[in-house]
Every structure is written in C-alpha cells, then in structure tokens.
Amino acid sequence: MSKTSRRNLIAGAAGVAGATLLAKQYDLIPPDAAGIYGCGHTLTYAAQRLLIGSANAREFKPSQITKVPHQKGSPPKAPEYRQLQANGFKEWTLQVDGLVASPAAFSMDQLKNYPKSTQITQLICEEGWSYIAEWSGVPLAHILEVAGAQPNAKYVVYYSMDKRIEAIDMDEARHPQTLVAHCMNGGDIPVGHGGPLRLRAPRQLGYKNRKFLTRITLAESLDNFPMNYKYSWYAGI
C-alpha cells in the first residue's frame, strides 16, 4: 500500500470515528448499529436527522395524483381480517400500549372523529416503483398525545394484521406528516392499499408505511421486539 493510500485510509477511518462520536453525542445511534453495515447505518441516520431535521416531504397538486397507483401484495388471509372486512371494518380497532399513561383501543369512529390532516405525497418503494396519492387521517402525534406518551419512549413500534412489524423513532412519529391514515384519494383506503388503516410516513421508504395497522407500542428500546432488518432500520428519503 502506498503512503498516499495509507494516509487516505487513516483519514477516512478518523472521519468515520468522528462522525460516530457526533452521532453518540446527539443520541442518534440506530438499533441496527452493530454488524458489518452498522457504521453506514449510523452515518446515514445521524446525517439525515442533523441535516434535514423536521423538513417536510414534498407535497403535490391534485392533478399530479397517479391515476392507477401501484398495488403490491394481497390482503391478510386470517379469518379475523375477512370477518372484519365483511362488516365494513366497523369493529376494527387500533390498540395503543407500552410506554403510555393511558393504554387504549381506538375504534374507527373515534379515529375518524379526531382532527384530520390531508396530504398529497409520493409513496416511494425500495424496489423502485412509486406513486402519488392523497392521504387523510389522524396525525400520529395526536394519538400519542391522547394516549399520554411517556418521556422515556424512544420508538413507536407498529404491527399489521398480516403479522408484520416496523418501528420509527419519536421524531418521525411526531412529525406533522406522519399519519394513521384511513382515507386514500377521497375515500376509504382500499383493501389492496392496506385498508382500513395504514401508517403513512412520507419521509420514509415504502416498507415503513405498513398496511392493515392494528397496534402501536411505545418503547425505550427495540431489543425485545422481533425486528426484521432485511433493509436498514432507518428508511429516510
């Protein structure tokens, strides 16, 4: 190895070490910071959080809504889902528990009577496709306020009827564009797009926008949750 290459390597390592220390200083170490890709995950998460902060995802005009939005996957095969669907999802509930003062199960009527926010944003999938749609629902921040999120809660873990689980940090959960969405393009969310409830986080890639939302748990750590890190935990765009 030449002196120049060695010098560049040392400088690069020093830069990474310095960035990691900065991430620790601001408590921006992601849950998947260990392992071979951990340093990269840390740099991505910390850099986006420090540089982008609370900036909004781009919003679009009604004329830009995708006429036929891409639909991926199929609805849950669980008999419970089919029974709820047959009744128009009237008995669907969203359970909120964990580090909250008042654990509760919110009905669809309750959610639809809470303050509603509407956005026209782009859902971008990690697989390369995307579409623009109008989403309406309750700001997740409002639900966390009603449930009484405790100060030590660091993550919002959310579950879907199809047994999938994801998590975002509290900054993303409290961002005004992050919704528990119940409407898409002016009507109820179609089953093919995750109805009746979907976590809509337009600043995150598609896999964080979980369909068939049934439960939210606030936690201080993700160590005891069966997280699947097929992709990186942080999916900021």
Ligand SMILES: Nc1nc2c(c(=O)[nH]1)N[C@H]1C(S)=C(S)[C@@H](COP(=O)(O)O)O[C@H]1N2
Contents of the next structure:
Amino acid sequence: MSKTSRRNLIAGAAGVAGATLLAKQYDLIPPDAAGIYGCGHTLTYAAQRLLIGSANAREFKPSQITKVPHQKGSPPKAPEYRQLQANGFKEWTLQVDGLVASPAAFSMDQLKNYPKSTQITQLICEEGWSYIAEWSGVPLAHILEVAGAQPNAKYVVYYSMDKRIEAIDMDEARHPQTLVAHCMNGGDIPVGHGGPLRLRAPRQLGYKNRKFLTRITLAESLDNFPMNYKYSWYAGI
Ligand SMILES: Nc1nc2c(c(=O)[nH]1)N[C@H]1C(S)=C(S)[C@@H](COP(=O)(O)O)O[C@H]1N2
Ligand SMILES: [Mo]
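Can you return the structure of this protein in the form predicted together with the named molecule rather than the form predicted on its own?
Below, the chain from earlier opens the complete complex, with every other chain and molecule after it.
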C-alpha cells in the first residue's frame, strides 16, 4: 500500500465510518466486526495491519528467560490425551486440511525434521501477566508451503486437544516468527505449557497461542466455524 493510502486511512480514523470504509476497501475488516464493538475491532485490526505490517515481536537474551514461567489452566482431561502422553506423545499428529492442495497428518518426527526456528519472546496474557521463554519449532509458513496453501485461503483456523478453536489471518500465519512449536527452553514443551505441540504467535496475545495443537484448517471465511469472540478476534500486541 502506498504512503498516501496509509495517510488516508489514518486520517479516516478521525471518523469511524470513514475508517471502516477504507478498511473495507483494503480488505481489513476483521471477522468479528459485527455488533456493538465492531467499529473498534475494525479500527484496531486495520490500524495495526497498516502501521505495524510485518514488524517482528521483540526478541530477548537468554539471560532474560523467566525462571518460573506462569502456567495457565490444566492439561486436557480427555483419556486420549493421557494415552498419548503415556507413550511420550510419539503418536501425536498435526492434521492439515481445508484449502490446501495436499491434506496430510504430520507426525512429531516429521515436524522435528523440518527446518527449525528458535526465538526468545514474551507471552503476554490479556489478564496482565507475562513471561519470557525460548521456543523452537517449524515456521507455520513452511507447513503451509508443504501442504500447498491455496491462493483463496484467508485464515488459518486451528484446533487443540481441549476443543478450543482460534484463527489468524494469512499475514500472521506466514510471519517468520509464527511457529508450530515443539520445544520450549531447550526441551520438549512441558504439558503445562501445551506439550507436545503449540502454536506460537509472539505478535499476538496469549489466547492466540493455543496449546495441545492437533489440527490446522485453511479457510476463506470464518462464517461456518464456531469461533469464540469473547475476546477480540485480532489480538495483535
Ligand atoms: N489449548 C489451549 N491453549 C491455550 C489456552 C487454553 O485454555 N487451551 N489458554 C490460552 C491463554 S488465555 C494463555 S494466556 C496462554 C497461557 O500459556 P501458559 O500456560 O504457557 O502461560 O495459553 C493460551 N493457550
Ligand atoms: Mo490469556
């Protein structure tokens, strides 16, 4: 987008209606735009996407890693999870489907053999706490490439063993810091932090960083997914 169009959008922000129109023009209407908070969600998403673009989340030094990181919630109660855990998560798979050329189930071994990226980043919960940790895993962009993401895919919807569902747009999905993480602080991801597999999107708030990742579906729209919009769909920091 040109500098002029950016300026236009920012100027438009003075009037919500104007900004919403411009956001629409640039395809920056978030999927939870409807309802009372709609205008606010649209402004946050459009403004962040245009101003921040592909900026990286801040990275930290090893000495800054939090000694005892906060663990939120408990591991999935499903017997299936316990069985997989008892076998060292060797049988865990990541299903990739939807708008891809080759739907597939990736094993942990396969994922561990893909290119690996490491980052020391902060996980920030909307409740007001945070921690810094090292994460390693496969860039989600690589998995999208292997599976053959179709050009009409607009969202990556993801599922976890505890049935929670989340989604990010393709910009976030292809951002080099967005990982399908299988390592935390140099070892396997502990169960308390989402082992064996977690979506790590350090530019997004905690709740977008789903633990116990089981499935990724590419979609053109979120209309037919049971999304939970308790929090804003776009959680850029
Ligand atoms: N599957 C799953 N992932 C989840 C959650 C959850 O309840 N289930 N909670 C989210 C929220 S709100 C936060 S803040 C982080 C907390 O991660 P932590 O336990 O590593 O601190 O996990 C996120 N990922
Ligand atoms: Mo959170």
